[in-house]
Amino acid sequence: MKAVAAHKYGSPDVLNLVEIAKPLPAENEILIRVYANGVSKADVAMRRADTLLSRLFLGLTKPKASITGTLFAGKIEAVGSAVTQWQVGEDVFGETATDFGTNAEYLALKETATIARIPANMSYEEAAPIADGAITVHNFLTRVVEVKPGMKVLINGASGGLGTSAVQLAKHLGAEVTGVASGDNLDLVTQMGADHVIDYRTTDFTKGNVKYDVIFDLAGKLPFGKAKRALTADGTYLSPVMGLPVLIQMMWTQRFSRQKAKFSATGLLPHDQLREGLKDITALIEAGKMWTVIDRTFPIEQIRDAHRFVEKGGKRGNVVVTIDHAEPARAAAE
């Protein structure tokens, strides 16, 4: 079967399309025929592994897992003899986190992994990015900090894959949402439900008079030292970007400041917590209260181009990678 392998860290050129054996599911595993997966900023960061901190999780000198990818959407083709939760033919999506392996035609996973059924109103392409974008922001906005009605929430980087999900979820939770993006993308942020939009190229919100209960820095370019000027006295700064400065700020503010800096590695949470998040997000999607924004799709043969596109920045929503099979894929949502 086709798969994308990386045996070292570096540029998109380290990604190579290879042929490997099709996996056989163990008695407690399901075999998924993968139709779509995604490429996010996290995938780019893991491919590069620029920091020692990231290599402690990924492998010090080279990737521990050679087959890349963490997101997937597809159809269950086979189940092991001990599997009770899933059936052949079901459409599913999810993520593998640091186990990787989703950039392949087939994927074998334990039935207790981070997996959910695809809502009837979604295509494979729309479902594939959910476990990165929507589930990450769900963790931050409902667990790391509990967003409540009336809170002022600012989303920095509101037009990306994480940002479009964050705006929708924060609005659903009852917050007054401000989205920060480039002027070209403010229309998209408004469509996602933002009450206010700010063009970061012309306006520095940290110099304004508005104070926010939560500042969610999805762009990874707003240090806590600057963001705290726009936080309320008991406000919280959130960052999904792993780095030593954020970890130091977390430890410092936990003990010495009413304003808090918080980070969470969502993909490393227990599977049961992640599945609960997927359940909540799926319910919102089925109710038409959340949806996936796709900038563009690439076939798996163009995986390097997909990484280059994400790496250059400025994408609107998500980037999806598709895998062609002989039979027709799930119809797109209407």
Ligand SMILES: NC(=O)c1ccc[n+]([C@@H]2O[C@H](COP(=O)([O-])OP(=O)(O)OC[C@H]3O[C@@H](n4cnc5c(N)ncnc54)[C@H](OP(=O)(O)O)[C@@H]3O)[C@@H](O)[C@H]2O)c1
Contents of the next structure:
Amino acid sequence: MKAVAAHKYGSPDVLNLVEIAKPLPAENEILIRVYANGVSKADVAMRRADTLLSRLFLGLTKPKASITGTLFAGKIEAVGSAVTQWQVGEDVFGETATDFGTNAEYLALKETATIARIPANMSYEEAAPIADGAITVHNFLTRVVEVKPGMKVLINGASGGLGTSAVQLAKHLGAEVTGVASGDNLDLVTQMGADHVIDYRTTDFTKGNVKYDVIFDLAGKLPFGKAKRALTADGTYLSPVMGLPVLIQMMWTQRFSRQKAKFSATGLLPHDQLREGLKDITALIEAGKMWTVIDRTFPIEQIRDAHRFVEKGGKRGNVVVTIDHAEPARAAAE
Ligand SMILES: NC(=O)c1ccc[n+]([C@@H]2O[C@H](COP(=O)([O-])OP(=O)(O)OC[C@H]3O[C@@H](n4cnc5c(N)ncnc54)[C@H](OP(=O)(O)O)[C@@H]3O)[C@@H](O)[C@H]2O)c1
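Switch over from the form predicted on its own to the form predicted together with the named molecule, please.
Zooming out: every chain and molecule, the one shown earlier first.
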């Protein structure tokens, strides 16, 4: 079967299309025929592995897992003899986090992995990115901090993969939402439901008078030291971008400050917790409260171009990678 392999860290040129054996599911595994996956900012960061901190998880000198990709959506083709939760023919999506391996025609996963049924109103392409953006912002906005009705929430980086989901979810939770992005992308942020938008190229919101209960820095461009000027006295700064400063601020503010800094690595949470999150998100999608924004779709043969596109910045929502199979895919969402 076709798959994408990377045997070293570096530019998109480390990604190569290779032929490998199709996996056979073990007795507690399901075999998924993958129709779509995605290239996220996190996939790009893991391909580069620029920091020592990231290499502690991924492999010190080269990737521990050579087949790339963390997101998937597809159809169950076979189940092992001990599998009880899944059936052949079901449409599923999810993520493999640091186990990787989704940029491939087939994927064998334990039945207890981070897997959920695709909502009836979604295509494979729309489902694949959910386990990046929607699941991450669900973790941050409902567990790391509990957003309540009436709270003022600012999303810094509101037009990207995580931002488009964060605006939708924060609105659903009843917050007054401000989205920060640039230029034409501000229209998209308004379409997602933001009450206010700010262009970071012309306005520094930390110099204004408005104080926010939550500032979610998806862009990774706003240090806690600056963000806290625009936080309420008990406000929370959220960062999904791993780095030593935020880990130190998290420990410091936990003990010594009413204003908190918080980080979480969503992909490293236990599978059952992530599955709970996917169940909540699926219900919101089926109720029409959340949806996936797709900027561009690339066939798997153009995986290097997909990585280059994400790496240059400026994407609106998500980037999806598709895989053709002789077997017909499910019908796209109406
Ligand atoms: N910890 C976790 O669990 C976890 C999980 C998944 C992803 N992540 C991380 O989350 C981050 C966000 O990912 P993403 O897919 O949402 O990225 P993205 O799609 O590239 O979006 C970036 C956003 O930041 C905005 N932006 C750029 N420069 C800015 C600035 N100076 N000030 C304010 N906004 C600015 C962009 O707007 P314009 O395009 O208009 O400039 C865009 O809205 C990545 O670093 C990723 O690795 C963390």
